[in-house]
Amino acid sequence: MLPLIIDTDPGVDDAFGLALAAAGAKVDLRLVTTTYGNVPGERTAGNALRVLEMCGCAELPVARGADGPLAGHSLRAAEYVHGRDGLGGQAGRMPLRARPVEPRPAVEVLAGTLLASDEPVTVVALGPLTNVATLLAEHPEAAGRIGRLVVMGGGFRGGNVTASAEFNIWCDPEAARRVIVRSDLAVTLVPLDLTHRAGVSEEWMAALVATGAVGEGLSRIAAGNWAMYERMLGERRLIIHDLVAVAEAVWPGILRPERVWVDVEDGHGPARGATLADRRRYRQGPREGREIDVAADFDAADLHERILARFGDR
């Protein structure tokens, strides 16, 4: 079984990602850590408990992490996408799991879980990278137990929170640069360039609802996003970024990677939070950034069918 940890800021699309990780067999989901991002940290922790209760994960540890970025800059949450509660207005209708968040901070619980593992662990980061950067700084020996880090973040053709920056990277560019550029972790970046192409149709969502109660719950959480993405894309599709990143963790290689030199802009100008890709093949000298795997292509039908089948196996 694949040992898996998810670091997340639920968030509508995070709920889909958590539910996929919790569904079916062959994945050993050991821990969920939360961070600020789509909504403030106190809401994301509660939202994780609600989503996991919906998925039947009554005893899975959940630990609350960072409430803000490393550099302490003020942020705006993405409530215009996820609703004020982070779950599309559905949080108040979802039961809160009886087992609360762990009493220790997320980074401590994360370090302990990694060190206790007999094999390398896949970590999926669905929000700002503050918790992962803090782990690298405070528990490098535990970070060494991460076999692979799958990051939903970045965008090379433009951003979604500024003209140049994707939301997760923009929330904490200093943390993102430490993790993506300055660490030696095996990183797979799943950027907007790919997730925007992986949107699902209303027919697909109806098929997800038909898989059972979890699919029904996810459909209700996402109901308010259809109109927003229709205005953005000019067609009736739902973009579920984090679901795609978790799919790559569950089925390694379902997203075809490209080796790319990537850097993160952590300055304070208009490009703050941008991810930069250097794809020049003729470059002989030193490059800026670090060469990592970037998810570049995929078979949409295969991806969507596998996800539905996994929810159907619950």
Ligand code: RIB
The other form holds:
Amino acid sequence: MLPLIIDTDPGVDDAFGLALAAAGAKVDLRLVTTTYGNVPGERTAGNALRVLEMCGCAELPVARGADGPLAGHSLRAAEYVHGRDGLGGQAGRMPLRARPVEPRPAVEVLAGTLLASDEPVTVVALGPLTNVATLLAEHPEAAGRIGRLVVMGGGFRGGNVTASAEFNIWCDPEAARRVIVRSDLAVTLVPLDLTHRAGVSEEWMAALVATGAVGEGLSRIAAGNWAMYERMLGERRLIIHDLVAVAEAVWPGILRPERVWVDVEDGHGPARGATLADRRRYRQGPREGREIDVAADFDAADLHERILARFGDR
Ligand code: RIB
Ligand code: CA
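Form predicted alone done; form predicted in complex with this ligand now:
And the full complex, kicking off with our chain again.
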């Protein structure tokens, strides 16, 4: 089975991604590390425990990571999307798991888990890349055990938290540039350009609820997002960014990645946190950035059906 680690800022869509990895025991989910992002770090850590309790993952280690970006700047949580509690107002009715957060910080637990693995590990980053950048700096030998890093992040035709930046990249552009551009990690970026096309219908959500308690719990967590996305998209569809990114990790290639030269704007102008794609077929002089995989396309029916089937495997 595919060894997997998830770094996350739960987060409504993070909850779906965590549950997909935990559902059906078809991947070897070894560790969940948490980061600030959608809501502050003390809440994302507790939310990971709540979601894993809902999924029946009583003993999966959870380690708390960064509470802010590498280079301090003002944080803006995404409570307008995820609710003050980070789980669509449902955290209060979701019991914490008996096993608490690990006593050691996330980057140390992440390094130990990677070094203990006898095969390369796929890491999925669903939040700001601060923890991954810190691992690269403090435990390069452990980072070398990452076989693939799937990142939900970026937007090449504009952003969501600002006109040009997607939230995860915008939270810590310095970390994002170190991970995506300056490292030699095998990165697959899953950008808004892709996730915005992969929204689910109310019928799909009803089918997810029919798979059982986890699906029903996820539906409750996401209930408050339908109206927002209807205003954004002009139709009742729910965009679940992190679910799509985890699907690429669970079924490699399902999002048909393409090789693209990508850079990240870590300056302090209006484009801070933007991801830039250099698709020029002819150019003079050196290229900025690095060539990585970028998720480009998918078969919506296949993707949505596979996810439902996995939840039905319980
Ligand atoms: O921009 C969407 C991403 O930012 C998702 O991962 C969401 O959970 C937030 O972390
Ligand atoms: Ca997230």
